[in-house]
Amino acid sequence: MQMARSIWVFIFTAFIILSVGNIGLHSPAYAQETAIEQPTGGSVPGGTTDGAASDSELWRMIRQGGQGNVVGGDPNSGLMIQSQGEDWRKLRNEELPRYSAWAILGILLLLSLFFAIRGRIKIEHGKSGKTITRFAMIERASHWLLASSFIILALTGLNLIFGKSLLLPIIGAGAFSSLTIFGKFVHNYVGFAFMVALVMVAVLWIKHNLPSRHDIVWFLKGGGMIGLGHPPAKKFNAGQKIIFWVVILCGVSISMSGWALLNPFTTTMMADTAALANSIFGTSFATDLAPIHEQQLQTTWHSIMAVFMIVVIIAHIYIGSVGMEGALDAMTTGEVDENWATEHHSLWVEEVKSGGGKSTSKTAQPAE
């Protein structure tokens, strides 16, 4: 009795599972599955007369898009599983981040060990009390235009990468999401300011910053930064040039990536860079990027070169605030002491004072 009432337990329950199993096989959805997969005339899955022939040509339409009739119109759409949205998404998300901290709190970490060891750089002979004329008005106001911008460029781009993490367990979820939509609409706006500043920054300094062979000297003896006596040079020294083409170039980009940016789907400068690339070192790099991939790699390229840059500024504003004695003056009245020129610009100083420059010296006047 025993085993005759498993049988019949067994018997009924294999009945129901057939049973289930053949109105789902019957279900439309399964229908529908079993028609895609199914081929049917030949090669095409589905009976259609328009779809792929296989499953690998199915898959690449879906991973490049721009396929077949699109609702709407735009062929991007069509674009329904992006291949490299996953690693651009942990670039964006984990190693973006965790690179650019390293490289910013690098440069203030030497910079405080320089700053311990070799202290700020003094003028050797004091101050003269005479001063010479470094730079105009509209060089200063350029410089200043160029430093402003940068700064909130630098301050609401930073929030974009660090914001999440540092800011937003801090003031909240309200007050973060107001601060960075302003910040976005402010990074859009001032980014022009930028450009302008670098153009005129561009104009006024390009005839000072080409190299020469006083440059060589200035690397050999460290600048006058490590080890005894300062180097000559014109206007502007080597370090003072690879700052300013630094800027220039590094600035060019992230302008060129920053428009890109504000106009979506709109060009294809990584396409063409690669390109060119492919061309001139017979590199093999992808030149058929989807609309979205090109957006990624500019969104990547435009906050590594802006992390590059906010490394370099850093260093910039040590040398010339508190790094170095009389430096900062410069570009806050734009007077120089006579000494601290003689010492960190000599040539410029004798091309000034035998006529050959328009600045002009004066005698400081004693406070009262």
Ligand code: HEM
Second form
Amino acid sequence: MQMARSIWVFIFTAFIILSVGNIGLHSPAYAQETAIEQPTGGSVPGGTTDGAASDSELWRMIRQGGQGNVVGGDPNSGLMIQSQGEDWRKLRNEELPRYSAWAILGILLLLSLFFAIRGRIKIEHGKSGKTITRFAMIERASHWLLASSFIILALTGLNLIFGKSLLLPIIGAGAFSSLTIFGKFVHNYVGFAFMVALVMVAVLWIKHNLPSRHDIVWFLKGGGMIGLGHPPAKKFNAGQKIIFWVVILCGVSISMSGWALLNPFTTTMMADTAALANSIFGTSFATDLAPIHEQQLQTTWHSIMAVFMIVVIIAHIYIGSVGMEGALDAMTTGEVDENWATEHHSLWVEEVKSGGGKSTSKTAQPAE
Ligand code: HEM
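One more: the block was the form predicted on its own; return the form predicted in complex with the named molecule.
So here's everything in the complex, that chain up top.
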């Protein structure tokens, strides 16, 4: 009797425990979590129990993360192995610095060669002594806000690519660490000044940078830089229009990837871009990116855009300063010599003189 009672109590207790356990496991909240987190319904997938099979499903779960092991919380915490992380690290530490250095040294070399061969582009007819208003105060202020913020971003950003190998050995670990941490904060905040300036420049100059038939002639004549005379141009010539659009389009792209880096794991821009490309071009880019992979692609894209812009802007700075006599005045005083203006922007001068150049209607006046 005693024995029968003991068996009955054991069976009853086991029944209660299993039932309660099952209710817990199948409560709506748990079911919802497992539906999301466990693609295999909670069981260990495939033939792994005898240890003889290599189970692709299991390895996929280990590589893609979050599956079956982690409920809620940081989606990255279920990611045990992320193969693309190794590729990213290699790209970040080896290819990116190498190709960036080539690109920047390459443009410096090209410009030096150009300068050695062509010299400074002079005002062909000399200074006239009369000036014409080229940029209003608001245009110059927007340009210099854009320029100064970009240069700060470029220097603090380049420190992240090259600082460890170039600066650290010279200034030592302590100074390099303080400088880099300071630079990182500066980079984060100055990014917003860059975005504001980008919008200002876009609004002020977009109408002068729409393509026109004169651009084709300008290209055919080599922009007047390689000794084939001065092709006619309005306020901005075709070369400047390219600079403008590179700055605006790459500037927007770099700002968006910067935003994604400032707010990690909150955006899916790379996955969305891949999906868009797939639907437009029929490509087959992966769209189910793990959050960490999304971030890695963002840093890579941000760096590529940055280095590309730096290369283009180095060429721009060259031509706007040492490369061409009379150009810098446009962005300092806002006044340019009439002969300079007629040589480089003849159609714009005609417009201004006939009263059509609204923003730059100040007519010629004696200089000095
Ligand atoms: C020290 C650096 C810089 C100098 C000396 C400089 C100089 C100039 C000059 C002289 C112009 C007017 C050219 C003209 O009258 O036709 C100009 C225009 C312009 N600048 Fe800069 N600039 C600098 C940096 C930058 C930076 C960093 C950016 C953008 C990130 C930029 C974007 C532009 C744009 C979009 C234009 C109008 C299109 C063009 O003229 O190419 N500049 N700059």
